[in-house]
Amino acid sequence: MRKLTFLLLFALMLTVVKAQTEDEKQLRAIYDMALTKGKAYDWLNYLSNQIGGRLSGSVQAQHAVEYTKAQMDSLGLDRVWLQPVMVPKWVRGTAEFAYFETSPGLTTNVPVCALGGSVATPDGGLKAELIEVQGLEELKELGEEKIKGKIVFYNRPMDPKQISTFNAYGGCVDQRYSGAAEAGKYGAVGVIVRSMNLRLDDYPHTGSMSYGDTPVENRVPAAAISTKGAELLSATLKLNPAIKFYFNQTCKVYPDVQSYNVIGEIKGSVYPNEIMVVGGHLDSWDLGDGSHDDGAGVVQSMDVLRLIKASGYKPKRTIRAVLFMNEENGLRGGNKYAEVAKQKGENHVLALESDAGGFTPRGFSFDTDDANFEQIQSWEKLFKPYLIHLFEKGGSGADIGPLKEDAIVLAGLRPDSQRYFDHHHAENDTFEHVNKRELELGAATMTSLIYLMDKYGPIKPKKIKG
């Protein structure tokens, strides 16, 4: 009996070792292909330099839809299609202009840009006195008496003590998103918001904002000011509280227009009805060309399908790349994809998103149960030769969030974040700031996780008998 038990354990150990060796070889093949024959960088070059910024509803966004569909068609996938989705159309208009006036005729120009979704200033621009605050909570303390008729200057910076720059971003982005709606309640005539950027530079960073239920006629214009501009403005305001600020922007909101999510898939050979999604968002802001946010995630997701096919691996489950439209100012693409999936009764078992830039990959964060997370943690040693060490529970991605339910594993690629907000939503989010090797490492890392999740499958939750 002891001998039989020993033989069984020995056989099991050999099976585990053999599986680990196979997985090591498969990951090595994936990384080798990505680093020597990758397509992500070439695709991004075209997307960024030939098409440019891809704001939802724009001609450039439509060109991006057509281009990425054509590229996925060329990969010989089992199916490629467009999923219609209605998206908002906001147009920036002519270049914004701003200055502050310390005395009549004595002005200093500062870099600003309209926040996405903002209304325009009155014809000829808006000039008023300023009041500086560190956040939304200060508005209540000041009250209408001190705010009415003025431009509110939100100047709470990202916290440099936060090692995770996304935590620093989360700590102050509320003033950008809700600042205009809240300031308008106290009679403010406009809003200027410090850019979400840890670096001091002259690039204003745009981003989405919301007026909530504020009637259209009561909405006030909102713009971002560069971090250097904010520092200068704040210092000057302390010396001379009576200075006036002027800005002019001609942005406009148009009726919704039709756009598309771009989808391609490899059909599963064993469990075709179990769907694994990998994706990024195809739209971007219009100031740069959207290379990091989120051209990188788009081309990495496309390359996952190409690398799976090129490696010769036959997936058991259906692997689907989804290029979501309208993450930046509406999340319409992510919501539409989840809505259609629910209508069709599709069974999504994994969704992986890349929307944190094309920098060096460090690992993943997972929104899942303990059983699946423990299985995923057991794969850490396979990733360590590629310096991928981060496996933690946390958020995943905005576009895959609407798919969330108990049975799905949601994951987000986590690149090094230290430089991300230097470029986020700004004019310098451009192709030359993406490193080819880092981008390719990210594509290989995503492909490797997809391979392991497909081979071993997610752990399904146990049904509790009632």
The other form holds:
Number of protein chains: 2
Amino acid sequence: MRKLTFLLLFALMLTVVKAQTEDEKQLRAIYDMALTKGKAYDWLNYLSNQIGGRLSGSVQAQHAVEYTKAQMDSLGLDRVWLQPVMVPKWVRGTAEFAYFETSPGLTTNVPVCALGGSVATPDGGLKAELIEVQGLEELKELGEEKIKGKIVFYNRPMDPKQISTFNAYGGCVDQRYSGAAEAGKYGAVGVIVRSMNLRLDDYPHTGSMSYGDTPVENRVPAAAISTKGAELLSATLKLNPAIKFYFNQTCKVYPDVQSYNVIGEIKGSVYPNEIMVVGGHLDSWDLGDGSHDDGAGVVQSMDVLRLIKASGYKPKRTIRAVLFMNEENGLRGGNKYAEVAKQKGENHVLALESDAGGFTPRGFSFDTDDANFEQIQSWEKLFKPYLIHLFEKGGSGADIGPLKEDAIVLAGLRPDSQRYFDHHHAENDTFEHVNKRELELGAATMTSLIYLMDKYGPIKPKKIKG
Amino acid sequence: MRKLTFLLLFALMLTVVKAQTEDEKQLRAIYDMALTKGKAYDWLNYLSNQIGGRLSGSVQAQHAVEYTKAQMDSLGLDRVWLQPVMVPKWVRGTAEFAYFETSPGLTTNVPVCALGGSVATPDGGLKAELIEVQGLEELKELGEEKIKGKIVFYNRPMDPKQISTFNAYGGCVDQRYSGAAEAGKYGAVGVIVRSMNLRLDDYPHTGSMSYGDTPVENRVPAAAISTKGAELLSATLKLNPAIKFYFNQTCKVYPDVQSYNVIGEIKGSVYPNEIMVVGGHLDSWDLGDGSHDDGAGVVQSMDVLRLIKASGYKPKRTIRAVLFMNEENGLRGGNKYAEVAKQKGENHVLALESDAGGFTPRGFSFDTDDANFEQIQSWEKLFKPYLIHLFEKGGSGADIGPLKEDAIVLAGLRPDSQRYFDHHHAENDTFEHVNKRELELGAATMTSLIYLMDKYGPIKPKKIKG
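I would like to compare: after the form predicted alone, may I see the structure of the form predicted together with another copy of the chain?
After this comes the whole thing, all chains and molecules, with the earlier chain placed first.
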């Protein structure tokens, strides 16, 4: 009996060793191919340098839809299609202009840009006294008496002590997102927000904001100021609290326009109805060319399909690259994709998003149950040769969020985050700041996870006894 | 009895928990300070932008000695001194110039730079037919008949499949280091080497080379060509093997000059004779400003001392920052430091070098015995919040190599390597390519290792029974 057990164990061990070796080989092949024959960088070059910033509803966004569809068409996938979605169209208008005035006629220009979704200033711009606050709490404490008629200057910086710069962002972005809606309640006439950037430099960083349920007539214009501008403004205010701030912006909301998610698919050979999504968002802000946010995620997702095909692996499950439209200012693409999936009763078992920049990948963050997380952790050693070490529970990605339900594994690629907010939503989010190898390593890391999840399958939740 | 054991175990556990918590707090304090009050970036700004490239024997190298000594003097250390060392003085001369000629008068310029240590071309430059080889092996196979009178063009690229770009460098650099000495044996008149760079761009990358025991009169000039230049040259050679290559360089070796290692020290409070070195090299190549190679390591090492002092921790052992001179083309500083240490009978227990760029730190590589490596591995979890995950056995650093003996732990900081060779030894190794936070995280990571090694002490080798 003991001999039989031993033999069985030995046979099992052999199988494990063999499987292990196969997986090691497959990952090696994926990384080798990505690093020697990757297409992601060339695609990104086109998206960034031939098309540029791709704000929802813009001509560039439409070009990006057409370009990525044509590229996916050329990959010999089983199906490539456009999924219609109506998107908001906010337009920046003429370049913003701002200065502070220390005494009449004595002015200093500072770099600003309208926040996405903001209303314009009145014709000819807006000039008023400033009041600096460290956040929404301080605004409340000051109250209407101190705020009314002024421009509120939100100046709480990102916390440099956070190792993940996304945590520092999370601790600050309420000022940008809700600053105007809140300040408006106390009679502010406008809002200036310190850019979400850990560096001191001259780039203002835009990003989405919301007026919540503020009636249209009560909405006040909101702009971001560069971090250096914010430092200068704050220092000047300490010397002279009576300075005035002027800014002019002509941004405007137009009616929604037709746009598309771009989707490419490899049909699963065994479980075609089990769908694994890999994606990024095709839209970007308009200031740079959106290379890191999120051109990188788009081209990596496309390359996942190409690498899977080129590696000769026949996936058992259906793999889709989804290039979501309108993550930045509406999430309409992500919502539409989930809505259609639900209508059709599609069974999504995994969704993986890359939307944290094209930097050296460090690992993944997973939104899933313990059983699936444990299985994923058992793959960690396979990733070690590629210096992929971060396997944590946490958020995944904005676009795939609407797919969330009990049975799906949601995952986000986690690249090195140190440089991300140097470029995020700013004029310097451009192609030359993406390193080819780092981008390719990200694509290979995503492909490897897709391969393993396809091969071993997700752990399905146990049916609850009736 | 069992109760007593339990109580003892419990007491022991409490101690472990307490120590753990103290270490966690200390590391947190170190990282917080580095990220909020770090000096490394300001120092690097001065070294890079006020002084610039610091080739051994240059005026800039002397400025760098004076500047870093003055900065260390201002830190309130127990001792700061200059350690004299004679260094070679190789000077580039006027800018190099090169082209290939497809037919008489029809020329195409390509970017080249002399390799460090190379002789000049004959007056007016050197023109000859080219022969492309993939390395020293192919050179040997071709032999004198094919090589004589020609310029040898070494064109084996770095292997993009290597995840550590240092491994790719290691697999290629023989062409640069020994290419001229070997080609000279077969009658070559000059050598052109593809730059050690994984990117395709227009920067030629210099670096050290050696003629070995080649008599002076038989030494042939050697230059690096940019990777794009190499690709163009190789493609042209395939079309027309008869093209000629011209290059002109006026570099020259002068007699050795006086220079210095710069050393700052905090005296140990309990074991002052046990010395822990943390260092980088103060010299750099002359093309860029040496920000990554190795301004970063210099300012990080200085900041280790400052962070230790500022954290309020009183080290039991002596901690020295050593800024080595002449790593790039002679290693005289490293050799001198080890020689003096030996003469004085100093007891070095640890040496940690940062010479792999100022990028996001990933961990360390250790050259030590199993007992010390195991102790170090027991600290891994303390580094986890800072995403420091790489603790491997391997090389350490060139400057600290000469200190190697059985009883010392040698260590090298291992930053993310993907971008390093984009800049290495080239005109674009400049300050703007260093990210402040990444540099500071490196300094904090080094300081944390020094703190732990000081607190727990190295594991001393067991005496062999007589």
